[in-house]
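The chain below stands alone and is given as structure tokens, in the form predicted in complex with its partner chain.
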Amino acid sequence: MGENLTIDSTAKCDVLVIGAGGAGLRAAAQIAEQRPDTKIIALTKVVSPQKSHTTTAQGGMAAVDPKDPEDIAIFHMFDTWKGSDCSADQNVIKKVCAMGWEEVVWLERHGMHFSRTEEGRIAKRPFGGHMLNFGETKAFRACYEATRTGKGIMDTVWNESLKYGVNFIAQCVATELLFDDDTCVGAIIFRYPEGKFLAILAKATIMATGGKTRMYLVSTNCRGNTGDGLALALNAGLPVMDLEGVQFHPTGIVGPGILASEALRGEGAILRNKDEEPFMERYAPTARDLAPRDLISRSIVTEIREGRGIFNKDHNAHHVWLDLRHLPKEVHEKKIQEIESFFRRFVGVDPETDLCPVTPTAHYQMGGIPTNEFGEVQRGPQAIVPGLFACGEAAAASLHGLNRLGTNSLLELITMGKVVGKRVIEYLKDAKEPEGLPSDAGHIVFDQFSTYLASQGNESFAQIRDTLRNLMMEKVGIFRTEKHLLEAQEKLKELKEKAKHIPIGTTSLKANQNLWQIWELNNLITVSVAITYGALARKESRGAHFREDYPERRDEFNYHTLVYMPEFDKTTLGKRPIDLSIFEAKGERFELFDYIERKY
């Protein structure tokens, strides 16, 4: 079977967008609007771009309204810098924060249904870590569309791309990047329904494959967030950056991992362990259940580790309780009714009378494919890859460093999407048409697929997947130690080996879910390995990365980690300096943009 894999056909276009999510389509829309006859092809794994994961984001998108009498962009820049634990790049922070409002207006003019104030303006709400006057009081900065902000954004950029005739290829995966010398000339894609390989040659390629935290047992990410984009980049010999920065949200609903928003604890919900003890009193005597996300996540895991968690058989996971029973009826009915309904719907408990099972959930990955402030993918700290761009959660520019503030991600998608769009237009001016299919096209993917298709072993897909997810959660999760990370690396290599021996259910290529998932599993393992290397190298604790053996932040690690892994487990590490341009410009209050302490 394996030897028969061929590229069925070849298509040409000007711009190939790998990942038609919020970021990818914002870039596509920019190009299509500004340069109408550009031939753009946008790929997605799901049946329509509308179903991309951006659709599930709820809270809001941060942007400073210039008409706001209190808020100014520099506050937002400061919050982002501080939030990142001084590991983000200030040139990117500056650019993104400055563009925020303009992009909100762009979205609104293109049809997004923002929630409104009494005067008919776009409504805004406060969000964790966003403050006025350099951390004094909370800022109303998150523009939102009820609890569907992500959906509003996704619909808008999808609609706009549709309007301008972007070609969507859905139900496909990009499986291999194509290069002519150093220049990226497109990708090979695999279509799910027909099971055919297609080569797409493009003058410019944009990677926007989105989130990638499905390797964790509990994750808010969708089924398809399997790190394909990063695996593609790694396979092509490109680096990934800051992968050790994985953000965990303390209260995910057990099993599905769905977010149970902070608003619940804001209203007085209490975390309890197996003995129903309100354990946050021990970890944070004053802030208790309203302590910062990372601290609470660590406390919950400590409880579970020390045997005070509860085990859920159905979902095969440990958890603690979130107690909402004591809240007044009107709070239940009016204020938190929508969030509560997730518990009713997905775990069948009634928060008014029952304890709710929650556990930290992998939520967001700050790291990704390194790019400069224009979204051009970098081969190393300086050199870029001609023809290849990246934006969105798949990329690291880096706006978030090792920790992201809520609502800053949607902002990044839209602003960096636009930035990339504009840069691509520039690039297209004198980009030349790819000459033809590179001679080695398909060598990576055919190798992979024929292995999967020919596999005769008796390893269980489910077991490997579950082992991986438990392993990552336990050893590369909220707490990390050198010992655990090394153990994880060993185990991951084992899993990679085992994954070669998963028997394939059917060798038919058409709509072969089994095959598709094995490919995804391999990507997850690849990205997981890269995470462990990043985490091992960073012998400090910063942002979301917490090393028990090195619990403090250390100045010698004031850089971004680059991991290269052209072959499985053959890694080299690199460093990229952190950009301090706001600090170095010596403008107003520049001293706050030094390596300051992160304390709330």
Partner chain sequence: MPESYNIILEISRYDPESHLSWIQTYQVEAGGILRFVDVLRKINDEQDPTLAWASSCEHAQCGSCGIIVNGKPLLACELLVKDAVEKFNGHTFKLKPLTIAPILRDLVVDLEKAYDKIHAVKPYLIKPAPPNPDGDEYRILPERVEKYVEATQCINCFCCATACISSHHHFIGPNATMANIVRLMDPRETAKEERMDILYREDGLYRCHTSKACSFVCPKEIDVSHFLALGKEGKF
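May I ask for the structure of the form predicted on its own now, the form predicted in complex with its partner chain having been displayed?
The text that comes after this line covers the one chain and nothing more.
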């Protein structure tokens, strides 16, 4: 197979960045600032980096100001450890939390316009799970630019990348990683408009392809977040880690699933059931509406299951209310006006006078391509892949474990982007120029594309896609059981087989939307299998992974799950230890970094 498909041209660079969102471009900016003569090529799936999913992040970026009279970094470290349900890596927690404020300063000095207090200091708002004094009261820790923090970050790192001459290739996808023995030497990319394959040889390759939750019926992710980077890694024989940790944001707008940022609850919004009762006190007596996202999402579903939700006929969905009516007019008009506009536009309610319908929506992957604390991709718990790095949502270092605190995502992408950039600079000192294309270059992608182009069946792309989304929502969603996970496994195999028989229509490679969508659909099915295997193997409840048949956290699962799947459904599992270096150092309040009970 693949005899009619060829690599049309080959390019060379020092660094290839696969994914030009916040993490990838922060890494590129770091490399370009410190090593201005570095030739960097950055790929983006969309028409411009300014369309990257990072731009949609609303609420803020967690960072502790060393001059803050109340907050200190160890409080943030503890919150992140506790929020992860004791499944994050403490070396990464310490590194990222310690770097947060210097990255806020870097962003502002390079052009980002953080919101300010009347005294002129960078403004901060509270977010779920962020607390002072090891859980006593809410912390004001999230630095923000109105409700467009991600857009501010993207503007800044994109401008820095342009300033230093980073070369961008738009509307393309990386389809196969290239290796010389065990060293990564670049990737094959597919350029959608021209329908051409290009090999890019690079001394160092950074994967920053973002998230993947479009396999769920309701998702906050843009339509391009189809897990392409994860599928790319799996096809190369590399593992993915902790994919069972899928975060459902508790407040998606009923219908489109668009995110109603946690910033709303940070400003004082209250969740209410059909009787307008503020129900979160029942589930999290101290944190209430600012409890971590996994806890609130389960609480909302529990309210709905027990008959205290509201059914929306227009969208055929149950929901609860988010109440903003009591907030001061100044908050409505100056702090959350853009988020409020989504309710007016998509569900026809005015948050100043009406209750707003919200329901949990698939939002974020806590797991990803496993890396060490420097962003070097791992083949196993100890072995790294020379020349290959990963950062952002596509990677798992792991800062989040099985549950991420709000505003730690922007923190991670900007800090780990810098960390990866610095590591790449060190790697380039001794890295060799790739000698040429590996002899097997294209064997994976050409087999895939040949199958898609030869398909002349009668299966419906839309029907398979919608079946996948409903299946994952119902069987591998917020609540899971062995029965449902096993059913999902079998159904995913059926969907993979059916996907081979979607009629391609035209076989031209140029701007072939059907080909592009079929490739994305296959990636979603592949990643869904990895999620399901990880969820089935983890017979406990931890963070966002909740097994109704195993509702308690169990010490025998104090590890990260590795899933290998070089061929579809030929899966093996591995384990990576959880780093406990803060606890083992026996420093200040070290006992709080043991496997503690998680209460809010």
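Superpose the two forms; the largest set of C-alphas matching within 1.5 Å is the rigid core. Source: prediction; values computed, not measured. Residue numbers count along the first chain shown, from 1.
Next on the checklist: Can you tell me which of P360, L492, D228, K203 is located at the hinge, considering how the rigid parts move between the two forms?
Outcome noted: Selected hinge residue: P360.
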